[in-house]
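Presented as structure tokens, the chain that follows is alone, the form predicted on its own.
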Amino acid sequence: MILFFSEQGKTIKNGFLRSQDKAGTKNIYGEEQMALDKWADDVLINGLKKTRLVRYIATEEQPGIIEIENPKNNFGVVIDPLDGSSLIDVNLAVGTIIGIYPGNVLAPGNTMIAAMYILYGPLTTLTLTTGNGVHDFVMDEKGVFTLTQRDIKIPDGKLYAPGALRKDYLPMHAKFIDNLEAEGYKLRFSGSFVADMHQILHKGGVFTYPGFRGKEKGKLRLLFEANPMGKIITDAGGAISNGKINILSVKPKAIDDLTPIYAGGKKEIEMAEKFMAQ
């Protein structure tokens, strides 16, 4: 199955020269879709339907869970087909996020058996965990992914990637950010969750997209963004939280559940939860 997603990632990267226009439709979150969002979604769904590798598919672009007829396995897959797609027209890094469950996807993230993301930057990289360490692969000129770094552990670093507008921060989150800045953390935020988390994974620190005024429940997706990335960062020795508890312990109520996110080093996540509990 990992080979399947590697091949689809290569296809998606090669498709970036296609239309970069808006599709004129909205996803389940009410956000306007890019044509490439829908195209990447179709590539992954049609490929999984053809191979019948999984039973259940849920993606950020679909209104419900797709069930495959006569599947070869009982796996459930959650997919953000093209995270950060609004950045493609300015040539910034974007990615694909995938989580794999032993069955139905409406389960806590700590039941996932594998998670991965593909980052489409100057290099096309694949970061993967199957529960036995986090590993990096790079796609070569032949489209083959080669292992480049084994058993990645998030280092002790001082970067922070803060989502949402500062004017909309809730009081406790604002104090947390002020504390990070007082301790010398440097701001690094691109607007691509995959790219920002890849940097935190390799250089240390914390990514935050909190609940904020008007979106107190957060903006990022529990199934498609928080859970897969949470498994990766946790397996690399870090942690993920909604500001109160480990996100991976939360049982989704629906595929469109949203959540605040704090993800990074354990020290930073403990600090965030301490501030949010005040």
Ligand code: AFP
The other form holds:
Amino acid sequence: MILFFSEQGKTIKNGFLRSQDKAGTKNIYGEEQMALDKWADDVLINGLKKTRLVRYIATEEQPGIIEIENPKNNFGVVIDPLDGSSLIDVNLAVGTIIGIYPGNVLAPGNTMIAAMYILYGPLTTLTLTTGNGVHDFVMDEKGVFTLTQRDIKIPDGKLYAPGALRKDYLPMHAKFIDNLEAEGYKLRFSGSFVADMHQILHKGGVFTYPGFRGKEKGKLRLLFEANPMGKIITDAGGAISNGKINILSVKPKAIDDLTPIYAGGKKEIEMAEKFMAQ
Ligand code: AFP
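Having seen the form predicted on its own, could you now give me the structure of the form predicted in complex with the named molecule?
Below: every chain and molecule of the assembly, starting with the one above.
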């Protein structure tokens, strides 16, 4: 992990300073890549290759699963190197999401042994679970992380972070959102899944990027976004659903699978499933 922050003596801040441009290439979802997306991808992949600590690496920026030669362990890692990269040029918080499996990454999320995200905001923070609670760390100027909050549990709260355009909502989802609004939930959506989920984790409520008209599977990625975040929110006493079932029980078919997401407090996820079943 520290590699990501200190590659060639440069911190992540220097990475942000160095490049805020488009890379001129597209990822497997057809989305334009930022130079920083590619930089973060390279740093993480090369760092993992050097350590040989894992066998499989899949990232949001790569077309296939990378298998490392002569690995020391059988672990598989899924990485969204820079989540929320459309916010880089406006200096809003973005993140890195990582999930670790005991073996190949094309497995249900509930087989993950650890998950974490890093949030690059005014502070760089790390939120981590290895199955024994969710813990927050803050990074100092040397790249060293110090524990700031142990065993985080999602509180009751009334925030909602709704992705997609309202005009494209499916009818059941529209009713769910109407219900949240009627119950007094406050809107908080930045366009960075990591930043939005971090807020939900600490203040309570629900994040959703639903399936919508023309894209019934939604926009977010099962392997790189939903599953690691799903493990974190679940280990913090919350839940994650695709509107019908727990996302963590879904067996991925391919690394680029998409999924509708409802993630947050148990109460809100039960409410979402109730509305989506109508
Ligand atoms: P990137 O990782 O490609 O920047 O995508 C960000 C994201 O997957 C997620 O972080 C946001 O919640 C979502 O997209 C925002 O999507 P919209 O731009 O459609 O609001």
